[in-house]
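Single chain ahead, written as structure tokens, the form predicted alone.
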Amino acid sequence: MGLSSTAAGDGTQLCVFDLRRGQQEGQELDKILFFHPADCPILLQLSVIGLCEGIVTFTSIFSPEEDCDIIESEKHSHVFYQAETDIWMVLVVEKNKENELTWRCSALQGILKEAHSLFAMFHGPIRTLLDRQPSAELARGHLRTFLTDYLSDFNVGKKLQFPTYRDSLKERGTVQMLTVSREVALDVQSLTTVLGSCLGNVTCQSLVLFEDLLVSTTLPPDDTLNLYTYAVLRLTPRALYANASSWSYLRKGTSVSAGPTSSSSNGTTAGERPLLRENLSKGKDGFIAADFAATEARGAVPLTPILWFQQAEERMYLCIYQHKSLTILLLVPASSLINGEEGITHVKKQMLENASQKIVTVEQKLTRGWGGENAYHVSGYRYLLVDPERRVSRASPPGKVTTLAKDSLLALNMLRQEVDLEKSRYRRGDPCHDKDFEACIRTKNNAWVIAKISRGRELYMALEKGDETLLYASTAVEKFSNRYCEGAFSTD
């Protein structure tokens, strides 16, 4: 197409800009809210933002109801996401012979969606920050530190490494659940009831995780997903102890300096960088606290973060407790605590007094029944099962996926890209209904890659060392569906 935006450093750029700002000549710089890399020359930043703004405006003329998702040029891919009305996030990745066919647009867009959702949970919507302080100093400060810390998870050496074809059996933006027996489920329900009553007549919400898997939640799906994502990124034992390896789909990286920020209007402060690993530590009482920097407003004492849950429409204090492999996230409505931190201290005390034994019991039973990192491995299959409506996924362990040949993963990645396009086309025509879809492809290395969508649920699969007939592939899907998916993908 002739589009060009010469990238600095490793050829990757991430920018956030507001179409409502900088409309007067000479004020174009005002529309930039965040730009990575930070040392990119101003003229180049303006060039990239100007190009992206032009693409957004041009495509809206022909498709006013649909946002632009991606623009491919000879040297770059521009991935777009309208995070809020007129506030756009754009990821620019440089193409080369090695990676040109390895990205999937929806996977890259998922990074932008996740980053914005987490940001809004801690700092509130970007538009709210801009309305509260029109100079945008507040919004820019928080975006700078938060997104820099977020991008640190993708650092590999001096470059950013985003999801490639090797991640085609992973699904960002979903929760991974732990399957438990009826006996354990009753114990978890009892624990959840006790956690909910830590503030007396006011009900507290909670999430319970074992390892990197969700055990229970009392929050709505969107809020559950955001808090679960944060927990797996920073709070579970694997995330908290940086040297531990992780089998979660969420990458663990190293943090970088992002400089100071100003005070936030959502309850967080300058020193409160929730994604900065060095700040988080587990105390002797089992609670995880952040060693926040001192500020004039709140002093040097670590304070409980206040989060905004959009679906629940409520601000809540977040208390994090950990016992061995069990992580409990207790959420206390901010409106119910008149004395703030003193009230939180009381809630923590009540929790330890009333729930300690139940926490120990649940952790012991989950540990006894836990099959380890390969608990959900199915012999002969490499799979990804996604329920978009419930925002839940289950997949083959990453260690098993690495045994697949490169050709199998590339073919599966290309198939998923086609499925993404097909879903997008169908939703434009009939957004109220899901379309069933099935494709089985024989790869050049004699493997089968399979995609099947049935009643909104999605199954992706790679089968190697199998029979070359289509009957073999369809039979394998039937067996898997009947045994592990309650027949959701069966043809009957």
Contents of the next structure:
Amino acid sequence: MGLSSTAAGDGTQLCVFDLRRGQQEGQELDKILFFHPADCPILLQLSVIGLCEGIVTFTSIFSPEEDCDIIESEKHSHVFYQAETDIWMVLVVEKNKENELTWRCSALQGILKEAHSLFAMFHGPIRTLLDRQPSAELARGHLRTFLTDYLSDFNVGKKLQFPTYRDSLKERGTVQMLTVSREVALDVQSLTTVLGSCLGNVTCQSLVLFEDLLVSTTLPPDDTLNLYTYAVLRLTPRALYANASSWSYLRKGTSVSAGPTSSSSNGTTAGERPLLRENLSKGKDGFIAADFAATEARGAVPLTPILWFQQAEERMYLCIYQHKSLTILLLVPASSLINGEEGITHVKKQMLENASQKIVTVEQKLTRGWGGENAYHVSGYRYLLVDPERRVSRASPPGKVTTLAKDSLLALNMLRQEVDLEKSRYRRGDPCHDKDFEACIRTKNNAWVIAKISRGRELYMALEKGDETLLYASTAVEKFSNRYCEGAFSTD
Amino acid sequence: MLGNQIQGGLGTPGALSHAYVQHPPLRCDIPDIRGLFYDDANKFLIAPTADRILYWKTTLYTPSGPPNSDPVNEGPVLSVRYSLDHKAIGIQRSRHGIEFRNRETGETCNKKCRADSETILGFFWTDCPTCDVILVKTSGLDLLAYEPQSHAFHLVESKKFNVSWYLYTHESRLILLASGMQCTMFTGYQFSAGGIVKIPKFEMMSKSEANNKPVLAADDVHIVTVYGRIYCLQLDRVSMSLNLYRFYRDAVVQQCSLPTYSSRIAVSAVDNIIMVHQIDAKVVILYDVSLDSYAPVSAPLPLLVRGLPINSKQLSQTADSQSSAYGGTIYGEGWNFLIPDLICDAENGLLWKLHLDLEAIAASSSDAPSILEFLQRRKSDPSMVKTPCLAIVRTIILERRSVPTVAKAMDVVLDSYTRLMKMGGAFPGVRRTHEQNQQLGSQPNEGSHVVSQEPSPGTTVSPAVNPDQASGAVNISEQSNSGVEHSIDRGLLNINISSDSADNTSDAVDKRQQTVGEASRPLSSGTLTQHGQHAGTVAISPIEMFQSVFTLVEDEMMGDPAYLIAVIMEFLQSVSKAGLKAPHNLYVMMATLLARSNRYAEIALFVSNKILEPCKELAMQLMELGLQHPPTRKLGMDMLRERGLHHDYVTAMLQDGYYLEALRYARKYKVITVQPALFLEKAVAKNSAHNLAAVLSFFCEFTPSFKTTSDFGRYRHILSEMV
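We have the form predicted alone; now please give the form predicted in complex with its partner chain.
Shown next: the complete complex, the earlier chain at its head.
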């Protein structure tokens, strides 16, 4: 693959292996389901996986309940994530020379988790694929294309660039919501009702996004999160624009990716490579679908992808409709659609007939009320709010976060790492009782970094040019809490 | 039952009907009377005898009521009209003279016309500011002013033109004067409290063959006042159609042509519905022109007599059997249709009042939103509006009609509610003033119309009655005419608009009207339908929708909560669009339905975007539902905190075992209502001496009297045993 050859020089490795396979000597290769870079010598691959397996087995002796999270060696860090029982994903990253903590373990785990969740949404659980085809060709094929496409997003120049301390005011694995007035919310809900009735007696599910923000969903939080993540990666107007212009040298980071020509010659379609940017485009009817130019040679009919929703426990077709800044993901239960693509065409027609007017109205109203990219900027604050239970977060706009000094961000990254540890420690102790937590740290350049957890919700902040008293910091939090969080973080 | 079947077998199809008259009628078959007259301005049914005038106030519609009477001079009577303040009576004695009689003094004065060149076609009293009596003559109009002191009339103005016949209704204040060979040329004036408006001359079109040019008769033209608008219906005998015109200040615009099934028709207006009686066919067709739609409300159906005496043994009967039961014939020869909604059976001396059978009309259509609109526009019988409306909404939900249909129906109900509330609050004052002015204008006026079989020359059976028959409230408070004049003057236009927007269900209609009459302002009748009066009873509030619709259908909809949720969502949208507040219990219901369908994520979404507005009821319900789903419980707790319900918040935290947090919160917000024992108990349950000691010392400080309570002693003992 094109990617692997270019990424060879970089010390990052990502592998997926199954502990249940290759148990006999000489068959170790069978464990490996995916390895990046692909051109890594087999022996090296085997040694990485051998090490990981050893560590996993060893640590489980001491901690049978909790998985091993990370192994730090002199030059590398190994980040572990057990995606499914006995199926592990390991990310190996090189440490920098100063040996500073520039990333966070759980942020990296978040990538593995996200990759796996998306994979499972499109292809089903890896274990199911393995059970279906014990030779693992199917699983390996899907993992190869999918993870390669997924990793292409992290390409910077010739290297894979994973989230660093600079992203410490971001939370992967959460949804960003658009705040709307009650009146507009009711309009949106009315639209949702119409969308739900596109199939007649069986209710369709739907997600409505405005720009990159979620407006409404009918799915449970985990499924919402996966679909939202996919939408923001590939489907929203901004993502689509990126797809279209991915050839451009102006957009760094996406220029090097798995060659589309090679993939289409491999006989993949949109359904099979949902993350392949070049595959997706908006049609004249407003629906986003695979770009058939690539697949035309095979005379293949474009397939509407069927997704697997674990929380909703259902397989559903995904139809994507876009009107200006509004993206609608309509999910049609596969079980109630007997005649496949024909049925989908019918559903789309129904949707256009019944919902067009409402879609236009909702889009207009949302556009009118939309405060732009910096809508959720709070002047003086650089913040991140996370509600892990609802999988929702809100943060200062990236443009504003970049104004923070490196030291402040590093300090915040460190603090978050500490909080992560504290959280997991506490979770082991009493899983169903929320523990409140608060830390305000004075760092270089008169900056404060603050973390506060209250009733399960988390708030992280960096305040620069602040006063030196602790009172200043806590007042700032109090003000922010009362003003923007309805008092959720106010000191009792 | 048997009787029914036998009756049904007689050829008429059941007792289906949309309009009826209520038995018993007013009996006016007194011997010695010389004909029956109707004074539409005062709504008096008048029966002259040799030396007296008997009259019934039809607004105080009591069948057994004996007539009032006035002594008068002997002589022929062609028509009788009381002045608007009831102080004088005008009696047309001949084609050349009218006698006016002061009711207090008995003084009389005669107004005669030149016998050689002109005849009097009729006369009426008016509340127009400049004159009190209008005399209609073949040579034109005489506008007379009345001086009560001297009991004398003087001519204010004379308008000269040839008149073949005329038509006037007090309700519309509009006079139409027919002229020309075929009597199809019309001149019109409106003599209202706001002044005199001249309607541009117009011609009523009628199809005619070359040799046969029919002459338009007064009987073929009807002025109808509905929704405060004035229409005119003209029967075209050649094409057998009914032309509908609408009057604007500067134009008369034909709206449409309605089919007829009879060579004789009569027109009534009941509760703003135009009833076209097809007399030969013995059926009635209803039209509701509020939205400028001219399709009949329903199929032509016969008129029914309701409430016939039990001894006839039939509750519902056919037209034929009914007629025999009451001793007359439905649509018989002697029937005179009095404006707006009375029928005088001159042969039998009976006065009937027309009613709409709203239930039957509602049952005859499946188009719920339009039926609801129709019902919500009805004012005459509020009790017959509300219950059916609620039933319709319930039914369409239970029948699982499409969500947009249900949404539209609920929109109609709520729009009507807001409109009626606005009307009720803002306009009744103006309206009442106006009403008083009409009825009790300080100038004595009088008018009467002949209802007898032989129509007096030029007089028509077109009286006017105030449309609020249901209330029958004739406002008797005195008010100086000049005092209210100004406000009325301005009010008229306003009222014009308000009455239109009140009766039309949407602004769109107003817009349409503007485009219809090229630049024409609608001509208002000056008489206003009463909106505010019944507003409270017709209108259905969101709370009533909750109580009488949602709570009642909830159980039956348990199998499909998703549908009910969608419907409630649409309802919330309607409520919000109408600028109203939804009842809190509806939010509770919504949250419960969502939780029952395991749609907790949506509860969170709706709470966060305030679709479910924060309130204590909802917060408590969320806490309850949250027993199965902790994040939802948190939503409820957050809502308690945000609403500042400190006591409940502290209690809830305690229940969940967060007693230290609860203590901190109690200290901050000085919550002293939660029992210390509850906190202490939690600390004991935790088996932590450390925490128990902390809680104890907290209460010692926080509540000074705590040390004296038994709790203090008990828990200190427990603590000492722990340590």
